[in-house]
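One chain is shown next in structure tokens, namely the form predicted on its own.
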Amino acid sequence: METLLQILSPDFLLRNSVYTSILVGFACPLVGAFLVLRRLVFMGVALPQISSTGVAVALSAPLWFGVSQATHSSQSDHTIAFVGSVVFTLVAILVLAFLERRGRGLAEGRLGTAYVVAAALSILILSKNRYAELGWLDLLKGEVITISNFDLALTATALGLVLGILALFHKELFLVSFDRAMAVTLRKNVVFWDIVLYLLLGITVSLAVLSVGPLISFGFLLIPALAAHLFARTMRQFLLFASLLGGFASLAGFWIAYKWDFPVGPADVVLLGVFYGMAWILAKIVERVSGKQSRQKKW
């Protein structure tokens, strides 16, 4: 308890890292829920790695054109990285969605290839950038160490905008994701709402990767939503359970990592995996008990 109080203290040295992790923990599952509804789980795996490739390219591009990065501020580097991340993520989403609509090839194969190539390419590019030692390689490995006030403010503002749009238009986005045929029957602009969802997904993934790295981004995009899907009976419950689980796991994971000197990213993801395993076991027990009770009622 003493360690937890220390982490939550306003004077805690890594307080910005704690706040950012909690923000990502609450926000990412809300966007990831739409990936689960659309059965695009593999896209949730590939996108954070593709986003990290955008970060690597954006940070290394000035060196390729002979521009020195020695005079760059951390804020300008963050802005450049964010632009590269968003561009790569949105392009990847549009290309993968287009190929899926055309029905060409195996979707899982494309996403798996994109994930592996993007992960390897990110490390190769940054390994040739001497300024990567300033923390970007650590970030891509899931090390959440120092986050500036500017980074925290940018993350909070952008994620707040994403959550606001989700709150205003969640009915349309859910309808398009859950029952496209009904959306067409009701004359909803399916293409427009797809674009809105892709933009929200791209911004969220890019911010999460820049803030906490691709490892945590993937974990919080999908695992809380998959766990919540086992118990939720309504869409409102689905979003609420996923977001609360993500927020709790981010705080608990940071506490475990700080107390036992583990990397934050792997600690968060392993904890999410434990929660998902426990949820799956509990769901099976509930299913078996309810099935047994229903059979007894028939007799």
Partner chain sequence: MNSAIITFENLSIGYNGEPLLRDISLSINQGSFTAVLGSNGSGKSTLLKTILGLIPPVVGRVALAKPSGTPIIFGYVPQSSALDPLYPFTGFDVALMGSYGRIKPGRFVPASEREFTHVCLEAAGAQGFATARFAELSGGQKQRVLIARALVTQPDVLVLDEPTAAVDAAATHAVLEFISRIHREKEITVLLVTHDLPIVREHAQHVVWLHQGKVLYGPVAEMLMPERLASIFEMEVG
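Starting from the form predicted on its own, produce the coordinates for the form predicted together with its partner chain.
Below: the lone chain, stripped of partners and molecules.
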């Protein structure tokens, strides 16, 4: 309890890291819910990896063009990394979505290839960059330690914008996802709304990767949504449960990591995995009990 109060204190040295983790924890599941509902789970794996390749490319590009790395501030590094991450994620998501719409070939194969090539490319790029060890690998691994006020403000503003757009246009996004044919007959521009959704996904993934790394982003995008889906009876409950679980897991994960000196990101993901496992067992028990009750009622 004492550790938790210490973490939540405004004077806590790593408070920006805590706030960023919680923001990502709350926001990622809301966007990830669309990946789960659209059965694009593999895209949730591939996108964070592609995004981190964008970070590696963006941070290495000045070196390739002969610009001295020493002149860069951490703030400009972060901005460059953000731009690289967003560009790579959006290009990848639009290309993958276009191929998905054409409906040819094996979607899982495309996403698996994108994931593994992006991961290999990141390693290749960083292996030839002598500055890679100066915090960049930490950034890609998602150590969630050195987050400046600027990074926190950028993350909060962008995620606020994403959630605002989701709230405003949820009915169009749900209609286009659930029943495209109906959306067309109601004269909705389905391509436009798909692009809006992909933009929101791209921005959220980019920010999450920059803040907590690709592995943790994947965890927050999908696991809370999958766990919430076991219990939710309505769409509102689904989104609320997923977001609350993500937010809670990020705080609890930070607390565990701080108390027992673990890396934050992996602690978050393992905790999410434990919650998912517990939720699955609980759902099975509830299912069995309610099944028994309904059989007894019939008799």
